[in-house]
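In the form predicted alone, a lone chain appears below as structure tokens.
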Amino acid sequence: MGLYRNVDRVMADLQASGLGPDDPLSVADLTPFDQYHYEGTEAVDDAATALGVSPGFRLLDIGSGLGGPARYIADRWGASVTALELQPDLNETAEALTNRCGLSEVVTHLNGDILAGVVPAGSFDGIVSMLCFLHIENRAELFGHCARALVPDGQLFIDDYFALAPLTDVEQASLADKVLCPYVPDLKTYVADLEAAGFVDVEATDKTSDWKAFVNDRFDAFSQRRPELVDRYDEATVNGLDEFYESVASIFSAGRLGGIRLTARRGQG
């Protein structure tokens, strides 16, 4: 989808704020460019609050994309942090950005399919995933590998969007086709599938409104400096992003689509 496409614009990004290829970064030179996810480090803040991270946790961050969440943690909170992404060349570039950070020793980047079994059962006591479920519709195999990863009492963060009301046919086509979002249950299937998989102490806070607003001003200000963003980029990865963005923004204000944070423990059992 357009949003992870052309992953190097990250490089044009900081080559347009001054730094180089070689320069080092720190996390705060990064973050305006490598939070994939909706409400920037104010939404990582959270999860870590959330999950109880302190120096020496040990946190799986599912679909980690760029690294900027993992990054961030690690930096901010002192955890230990393996970020778990998909995509190769999102692995690859997230990889060589922390290490410009100088964070290759508390953040370890892992590029594999997390239904394919790649993290080692009870290494975790945290797990985060912002907006990377939605990728996901085999939610009993996932869970069943969340619930595996963590060790007893472990704690789950998830940023992810469910069904306020069903969705239309166009609505589902443009999610699969635009988001890569092949399913998007309602809130009492998406409890009941974490239930299911041993999750206990199961919360769900509402970010529907939230997350409207943020994709539509997201949207707004992406179109104001489109100009910009060409000469930067180039105009397919930009049509890309645009197509993207303004799909989102078009699905959540017709007001069927929902945005959740649900927060889990794993079971003894």
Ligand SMILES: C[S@@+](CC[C@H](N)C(=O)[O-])C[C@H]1O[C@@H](n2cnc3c(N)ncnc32)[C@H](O)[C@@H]1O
Contents of the next structure:
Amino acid sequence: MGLYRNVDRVMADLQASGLGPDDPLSVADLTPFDQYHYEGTEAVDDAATALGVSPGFRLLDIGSGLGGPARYIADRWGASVTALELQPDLNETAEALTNRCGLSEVVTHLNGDILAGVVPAGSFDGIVSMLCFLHIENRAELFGHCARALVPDGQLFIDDYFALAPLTDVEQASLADKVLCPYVPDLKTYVADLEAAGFVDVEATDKTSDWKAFVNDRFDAFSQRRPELVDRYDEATVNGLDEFYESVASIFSAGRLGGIRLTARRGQG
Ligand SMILES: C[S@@+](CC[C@H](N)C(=O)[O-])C[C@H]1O[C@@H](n2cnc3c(N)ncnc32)[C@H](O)[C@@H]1O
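Starting from the form predicted alone shown above, please give the structure in the form predicted in complex with the ligand.
To see the whole picture, the full complex is given below, headed by that same chain.
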């Protein structure tokens, strides 16, 4: 994985808010910058509600990025969160941000690959994973690891891509190359793979129209702020983000890529 570059961009964002590298932080200082999924903390509140998070709930966040959702759920909902992130640089920055928020007692950062079996079995009441599974092709293995990590009846919440219709070769190549998304299942296949791993009560909400609007607005807003952002980061970082946001917006606009929110429960088996 090398998609998420310029990890230190968040430091420039904080600096622009008047917060220096050693200043203590609140979760609210960070949420404009540390949510690497669609619809910000509103989506995280949806996840916490769907999972039934209450104080002490043991939550695993798979593909936790800068740790934004993990810190928010720990702070606002009282969960005890293990934040698993593949990229060492993102994990290190996430951990430093968590320390600066005074949340290291309730958010534990773990660097590793969910496919490598790095999380203890039967240890979590719930799993949240926002826009991470799109990077992982082997769904049988992935959902097997999710099921093993949960207690029986543990809940799973996923935000991910799915195929509304077969993607063109150009779309598949663009997703693989620009988004590091090697595989996009249709909904029937997605649900069947979850059920094959022992999940039950699978419920799906089509998020396509909301996410299409979100990624288009994100690209427009980014284009308008380009000069300010070149000053804040640098030209190469802005060009990279511009290309990424444009690619995602244009694939959603073409109508074959969809967004899906899934909830499921680990069966007793
Ligand atoms: C779009 S980002 C989302 C980050 C975070 N969930 C959020 O919403 O802010 C996807 C993250 O998944 C991580 N990731 C991808 N494959 C992974 C894997 N096999 N195991 C753990 N993390 C992974 C990436 O490194 C990246 O940080």
